[in-house]
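Next up is one chain by itself, shown in structure tokens, the form predicted on its own.
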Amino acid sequence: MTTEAATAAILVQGLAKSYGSTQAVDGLSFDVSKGSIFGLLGTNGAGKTTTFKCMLGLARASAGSVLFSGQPLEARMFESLSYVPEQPALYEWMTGREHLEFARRSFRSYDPAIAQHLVELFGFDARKRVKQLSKGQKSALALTLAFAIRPQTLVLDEPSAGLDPVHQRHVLDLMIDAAAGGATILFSSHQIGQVERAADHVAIMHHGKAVLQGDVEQLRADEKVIEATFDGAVPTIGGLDADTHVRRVTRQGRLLRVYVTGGGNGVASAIQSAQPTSLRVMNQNLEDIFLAAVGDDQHPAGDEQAAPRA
């Protein structure tokens, strides 16, 4: 275990969860540093929600371990840990104001000024019963409750689900501000732009596994796409698909795209030797990196692809 992992605010090692023959989470490992924002990115069904449930004791993991600041999860930790599920866990018969009062009586760190600010920011009527609120308003109330206790750790499952674009931006700003104040944030999303804007580190999940993870800026620096155009059909370039730097290769008519990681000078030279009419090397954004990492079933049939590597 690295020094960073040993002192991580959240350390997940070899986490697995199966439902019968279905492997929802498969040997997942990652660590979240204190005061950072870690994004768990994946398509629907990738295993993000199951991961959070296992981490927080809402589902029993089949294997693996989870530590919070070096300790297994205990009930007392929820005094400073907020969890917001994708479907907010609220009492339908209670009003928003009653939920806030319940939180005030339950948490020593509850801050009524923060709660009032967030009610006004999200613009929902705290006098209404939860059953009268829209999906977005329920999400806003759940987020208000989560941030109002000034938690040291926040675990947020699709925190902007149901919110309009303005309020989605508010959620991202809240996470960034909380992390700047020392809080640790782990959140999931299938919206790549949100993860790219807010997260310091990211793990891309696919079929229950982390197929790629790392510092967002470092991933952008390491991951590139080489695009070449030929006069006729794309020729066969020996060793391209087997190169350890190559994540994925696509060929469409006269156009060749090769997605590379950790240095692509040799790959570019090999392509250049095939005498393309044009060749350029471009940085990838997180969307490009995500699509290259998740593999075959996210691309049209007919693309030729290298297997994703963690």
The other form holds:
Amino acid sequence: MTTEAATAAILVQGLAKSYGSTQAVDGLSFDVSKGSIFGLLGTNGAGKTTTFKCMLGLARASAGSVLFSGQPLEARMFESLSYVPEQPALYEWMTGREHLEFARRSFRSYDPAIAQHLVELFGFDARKRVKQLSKGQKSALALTLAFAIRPQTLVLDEPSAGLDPVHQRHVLDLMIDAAAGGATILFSSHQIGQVERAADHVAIMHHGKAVLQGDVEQLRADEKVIEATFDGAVPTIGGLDADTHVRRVTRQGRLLRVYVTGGGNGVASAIQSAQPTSLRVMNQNLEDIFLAAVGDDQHPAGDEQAAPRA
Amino acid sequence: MYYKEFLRVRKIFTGFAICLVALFVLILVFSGHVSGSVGESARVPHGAVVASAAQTDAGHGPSAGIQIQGESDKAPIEILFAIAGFAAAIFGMVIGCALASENAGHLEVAWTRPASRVGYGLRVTLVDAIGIVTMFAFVLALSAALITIKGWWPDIHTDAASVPLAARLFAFPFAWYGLVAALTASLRGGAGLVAGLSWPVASIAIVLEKLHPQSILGKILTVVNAINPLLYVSFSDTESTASSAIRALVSGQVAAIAALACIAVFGVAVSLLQWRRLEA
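Moving on from the form predicted on its own, kindly provide the form predicted in complex with its partner chain as a structure.
Below, the chain from earlier opens the complete complex, with every other chain and molecule after it.
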């Protein structure tokens, strides 16, 4: 464990969770620096929610450890740790106002001014019972409760689910503001554009494992896609699939796409030697990186194969 | 931290109170004159509940229990406690599903508070206990008000056995609460069904044990009925059932109260053990 990891706001090491024969989380490790925003990406069933539940003691991990500021989770830590689950676990029979009062009485750090501000920002009627609120309004209430206690650590599972684009933007702004104020944020989202905008670091989960993680800017700089078009069928290019820089190769008719990570020049040269009619080396956005990382079972396209990352 | 629990109990209590007040108003309006009517109007639905003419109570001699139809034409004061006890037991049955309702999609809220799980569960239990006491007192007061308004007090009598019997009926709803809590704590859905079925199942268990005391079923039910709160507030004229040993054991009021208290405490303990091990 590095010194940096040891002092991380959140340190997850070898986390595993199985349900019967299903391995929901499989040896997951990552760390989140204090004051940073960490995005957890993954397809449905990748294990993101289970990871959060295991981290917060809501589910028993089969293996691994989770430390918050170097300490194992204790109940008292929730004084400054907020969790917003994917499905807001609010009490249907209570009103929004009663939930706020419940939070006020439960958390010493609860700030009614923040709560009031967020109620107005999201524009939901706190006098209504939860069962009368829309899905988006329930999410807004859950987020209000989470941010109103001025947490030092926020774990948000799909925080924008059900919210309209305006309120989704508000959530992003809240996260960025909170991180700027020193809070550590770990969140998951299917909205890759939001993750790209807000997160400093990401981890991409697939089948319970982190298949790729790192600094967002660094990943974008490292990850390239080389696109080559040939006159006829894509020829066999020796050594391409074995190249450690190659993450994934797709062949679709006359089009060859090679996703490379770091040092793609050699790969481009190899492709160039096969005399394509055109050759382009492009930067990848986070969505490309995500799709390349999770492989072809999500987006099948022609003859495709993924290469494990070194 | 008690806010939500009080809110929950208060809301359920309010619903109960409205129904009970409506019921008592109906009784007030439609009940007849005092003479010969108290025993009938105040008869508890479970007829076996409060008749203990054959009960022997150490220190009190025979006939120490409640008598609806005894040698006296007067109704025992315990009838009020029986009504209060059963109303509070039904109330306890409803609020006894509290941990199960947390398990039905709210653990992410309940377990992300700066409080231990056992502490949270104990708080739920404490508030529920206060709710049961309040419901018991409320029904008792309502019954007393009805009797006062109708001028039935001269037809109510008390004796030395009234106090321990009242205590037994006071303990009864807590036992029912503990039983329901233990049965439902780990359920995600269907807790209400289990709680609702607990009454007929408990009643049938006692009847079947009485009908088939020597059969295997009867012997099994003898064991099962040891944790059946109804056993400790129900009496029959004869002691011919297989549970006579238990009944003899609990024939003393103190033993019965202790048995009910044990069911309550162990029920809550079992529910908390389950609660600690749940997963969201």
